[in-house]
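What follows is a single chain, given as structure tokens, in the form predicted on its own.
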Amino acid sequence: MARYELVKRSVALITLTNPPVNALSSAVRHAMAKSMEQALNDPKVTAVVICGENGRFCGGADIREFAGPLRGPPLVPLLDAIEAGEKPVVAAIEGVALGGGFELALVCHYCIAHFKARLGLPEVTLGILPAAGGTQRLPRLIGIPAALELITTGRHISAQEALKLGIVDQVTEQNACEVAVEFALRAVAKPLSSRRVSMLTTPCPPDLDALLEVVTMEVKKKARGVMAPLACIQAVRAAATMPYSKGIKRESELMATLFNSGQARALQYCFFAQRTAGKWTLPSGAQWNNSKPREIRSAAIIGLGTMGRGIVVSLARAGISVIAVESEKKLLETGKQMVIGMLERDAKRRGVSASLNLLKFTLSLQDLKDVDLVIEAVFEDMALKKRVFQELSKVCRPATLLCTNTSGLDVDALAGVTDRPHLVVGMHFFSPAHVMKLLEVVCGPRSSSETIATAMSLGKRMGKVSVAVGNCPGFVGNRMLKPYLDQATFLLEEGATPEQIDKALEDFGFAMGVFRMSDLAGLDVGWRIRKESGLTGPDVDPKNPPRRRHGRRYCPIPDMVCEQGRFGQKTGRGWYMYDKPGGTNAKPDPLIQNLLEMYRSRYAIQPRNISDKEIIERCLFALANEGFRILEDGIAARPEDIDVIYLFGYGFPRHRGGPMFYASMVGLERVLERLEHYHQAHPDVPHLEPSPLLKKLVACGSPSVQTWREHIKTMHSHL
């Protein structure tokens, strides 16, 4: 776990050996303590170099140990002993120095970093803070403003930025360990008093209180309701106003408050859920770890609308040759210029060259005959998509994978019009596709394991969080979204306002409430879907009550808003009013309030006061209830997959863990009881009826979310 050797006759080289990232597990801490004691007590040793095996310095704490009692030596005394030693200690940073690994580097008297190394204190993203002196040493080393930014965001920085900030002493393109050994030999005769960071005085700006207040307001705005960043600010304040011994005690107190909090459990669940989501299994027994993906060198995109352009950029950014196809010359030229602009701006931001040489734009599908994979991103119309897939079957070579970016149409129906249904899979990107991390890989009943593995692998290569889901209307994300949206509009009928509902959801942690989100996406999108499904429009039977369609409750208010030409931000009017078309500053619109009052009066609905608690329960419990049905149906393999989809695709607040984890934290008995209550009050809303799986889990004693899969017995898995 820590290899000890003597090099250059007088340098003790301590190598952390705990793959894959040399995490500071109990065994590693024990071995480090023993190795440091040996080095400091050996008269032959004049200096120490600490490095990590396989080109990775240290990825920080072993998060798996958080679930149980601390075993092995605590980290803080170990780091204090390294810093207090009378022999120079040099950190040789390659790969990553994150969390506890960064704190280990901070106690070393010198740091040498490879030019490709990344450093950071990401603890805040796990609901905790750097509790091995990170909040006390870093401000002393680089000052309050820079330390606050790194600690409260968890941002990773490059070796070059670390050098500029004064965190590392040298950046090298050579082997960092070899450079560090030579550096250590030169440092032997130098005094160490100024190199012990905990002994330094924190550079304190004269306007400290004002600075901390500004940062606090920014954090509250960006991370609404999240505890850890605020605790980080308090810890950094201690570094500025207290001696180190008292500051480290304050750091420990704040950590104790966070460590066992529900938010920390939620954020750590998210960390592991993201890693779990890439593991999928088919009924045939094919699994993610034994299904070899194809190598994709070239791809084609059909359609250069908003989604198609984003997918082209994502593919080119991943180093894949892309042929982009449009149906009209004007659309092709517009799309081409926008893609080039997006790639150039992205390359400038990242300090690299734009991958324009990988692009080709064409009006002819015939140019796709040799590509490895095609992603169709045309208008969301089944007849149009079928025509495209029929044509692709004729044009593309027999081994080419055919993928659809549909957000909810039947992938198997598209596969059925091709000559290769086993090579058809859904790749549902989220808009904007070059920014949003989520990719739903939709497994049709005839999709081969190789096809799914290839789509999952391609998503990862593009920097996406890929989740395998089954084939049903709306798949996972959009299928769950419908009851969530329905509850919001039913609450409007009953007396709430768009701004009240949005505020309750935003206070819960969403960046945008449901109505602001709808304005951003465009209200006409959902209106078109409702018309196509016969829920509204001239084909609706006038004899049916307007508030009941297809045998269940229906709210026509969104249709009424669209009928007035209010499509959201793009028209300057939607659920809110905006300064101009395309504006983003949402303001309550008296005309919407008038519409609601007229509607309620027309249908004799007596408005009532609706609490924020009811808004959260009805919207989010309905969302989770549909998630339970999805698990029953085998559309998702595990609750972690659903939560990852909502975290990365729908803005569910990470500190709540996702809709399924949130339901488990609230208590499944509570969720069941409230759903039964609301369904009794609204018997014509089927999605409020508690799912059989929820009832079963409650009957089994409400097991932890990680064990739900053992209770899901389905004979009809779609994965």
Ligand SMILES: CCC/C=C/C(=O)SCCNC(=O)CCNC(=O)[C@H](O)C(C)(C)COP(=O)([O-])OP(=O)([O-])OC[C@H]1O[C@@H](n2cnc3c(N)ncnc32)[C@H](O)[C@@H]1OP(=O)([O-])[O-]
The other form holds:
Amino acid sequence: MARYELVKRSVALITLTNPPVNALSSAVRHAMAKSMEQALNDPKVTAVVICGENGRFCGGADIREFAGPLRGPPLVPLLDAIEAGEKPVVAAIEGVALGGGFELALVCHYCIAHFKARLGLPEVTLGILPAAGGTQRLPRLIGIPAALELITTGRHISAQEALKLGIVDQVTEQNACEVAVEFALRAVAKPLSSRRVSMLTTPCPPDLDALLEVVTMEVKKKARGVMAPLACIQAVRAAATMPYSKGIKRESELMATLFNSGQARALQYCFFAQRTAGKWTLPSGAQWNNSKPREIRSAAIIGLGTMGRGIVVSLARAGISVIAVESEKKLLETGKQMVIGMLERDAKRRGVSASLNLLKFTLSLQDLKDVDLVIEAVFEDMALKKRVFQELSKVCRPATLLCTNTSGLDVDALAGVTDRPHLVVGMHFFSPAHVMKLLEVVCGPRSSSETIATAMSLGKRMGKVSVAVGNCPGFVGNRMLKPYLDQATFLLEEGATPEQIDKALEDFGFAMGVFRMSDLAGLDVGWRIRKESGLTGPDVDPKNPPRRRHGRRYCPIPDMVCEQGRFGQKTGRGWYMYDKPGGTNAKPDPLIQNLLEMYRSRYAIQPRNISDKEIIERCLFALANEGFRILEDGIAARPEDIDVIYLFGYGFPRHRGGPMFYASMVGLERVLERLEHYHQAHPDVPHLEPSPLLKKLVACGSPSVQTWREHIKTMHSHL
Ligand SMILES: CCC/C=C/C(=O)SCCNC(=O)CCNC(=O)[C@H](O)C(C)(C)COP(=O)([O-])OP(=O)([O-])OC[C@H]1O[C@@H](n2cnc3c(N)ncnc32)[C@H](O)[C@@H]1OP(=O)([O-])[O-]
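Output the form predicted in complex with this ligand next; the form predicted on its own has already been displayed.
Then the entire complex follows, led off by the chain already shown.
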């Protein structure tokens, strides 16, 4: 867990050895304490260097240990002892110094960083704060404003930025450990008092209170209802107003309030869920670590609409040659200009050169004959997509993978019109595709494991969080969205307003409530889908649209809104009104209030006061209930996959963990009881009927979300 060696006859080299990230587990802390004691007591040793094995200094505390009781030596006294020692200690940072790893570097008297190293205090992203002295030492070293920014955002910084800020003493392109040993030899006998950061006085700006107020406001705006950044601000205030000995106590008190909070549990769950989601597995036994992806050097995109353009940018940014195809010259030219503009802006922001040389634009499918993979991103119309896939089958070489960017159509039906169904897979990007991190990789029943592995690995190369899902209408994300949206519109019928529902959801933590989100996405998309699926259309009496369709409750209000040409932000009117088409400042619209009042009186609905609690329960429990059905149906392999989809694709607040984790935190018994209650009140809404899996889990004593998988006996998986 820590290796001790004597190098250059007088330098103790302590190497943390806890792969993969040398996390400070109890065993590592124990070994470090022993090694430091040995170094400080050995008269031959004049200096110490601390480094990490395999080119990684340290990824911080072992997050897996947070769930259990503290074992082994606590970190704070160990770090204090390193700083107080009479022999110079040099940190040799390669790879990462994060969280407790960064705090370890802060107590070392000197720091050498490799030029590719990254440093940061990401504790806030895990719902806690840097409680091994980080909130007390960093402000003393770099000042309050810079420390506040790093601690409240958890941002990673480069070695160069750390040098500028005064966190590291030297950046090297050579082996950091060897450089640190030479540095340590030169530091012997130099006075250490000015190198003990906890002894420094925090440089305090004259307007401290005003500064803290501004940062508090910013944090509250960015992360509504999230506790950890606010606690970080209080801890940094202590660094400015208290001596170290008192400040560290304050830090520890604040940590105690966060450590066992639901938010910390949720955020730590998200950390592991994100990593679990990449580990796809099929009932056949094929999985992420036994299926080799193909190497993709060239790709083609069909369709340069909003989605197609975003996908081209994502691919080019990942260094892949892209041929973009459109059907008409004018569309091709517009798409080309937009893609080039997007790539140039993106490159400027990242300080790199735009990879325009990777792009080719064409009107001819014939140009695709040699590409490794095609992503079709044409209009969401099955007949059109089938025609494209038939053409691709003829044009592309037999080994080319054919992917469809559909948000819910049957991937297997598309595979069926090709000569290579095993090479067909869905790649459901989220709009805007070059910004949104989520990718649903939709596995058809005939998609080969190599095809799935390739799509998953391509997603990773593009910087996406990829989740493998089964093939059913809407897949995971959009299938779950339906009951959520339905509940929101039913609540409108019953007496709520769009602003009330949005506010309840935003107070819960969503960046945008359901109606503001729909206005942003465009209301016409859903309207077209409802028309295509026969739920609405010319046969429906526009004056008296029925409130039941296909044997269940149906709310026609969204169709009525669209019939007035109100398609959301792009038309300047939707559930809200905007200053102009494309405007973003949503204001309640009296016309919508009128529409709701007229609607309720036409159907003799007595509006009632609806509480925020009911809004949250009906929208979110219906959402999770569909998640349980998705697990039962084998469309998602585990609850973590569903949660990751909602976190990265639908703005579910991270500090709530995702819909499935949230249900587990509320308590499955309670979720079941509320769903039964609402289903009794609304028997014509099948989505409110508790799913058999939910009932089963409750009957099994509501096990933890990580073990639900053991209780799911899927007859057949769609994965
Ligand atoms: C008093 C306390 C005060 C201090 C608090 C802290 O320090 S809080 C901590 C503050 N630190 C952080 O928040 C840093 C969190 N870590 C990271 O940000 C990234 O892992 C990385 C940048 C270090 C490496 O990225 P990468 O893409 O190269 O790799 P990857 O991300 O795929 O991970 C590989 C494997 O390592 C696992 N694992 C990783 N870290 C930890 C950990 N600390 N612990 C345990 N496990 C950890 C990870 O789960 C995965 O396991 P799997 O799935 O193979 O079983």
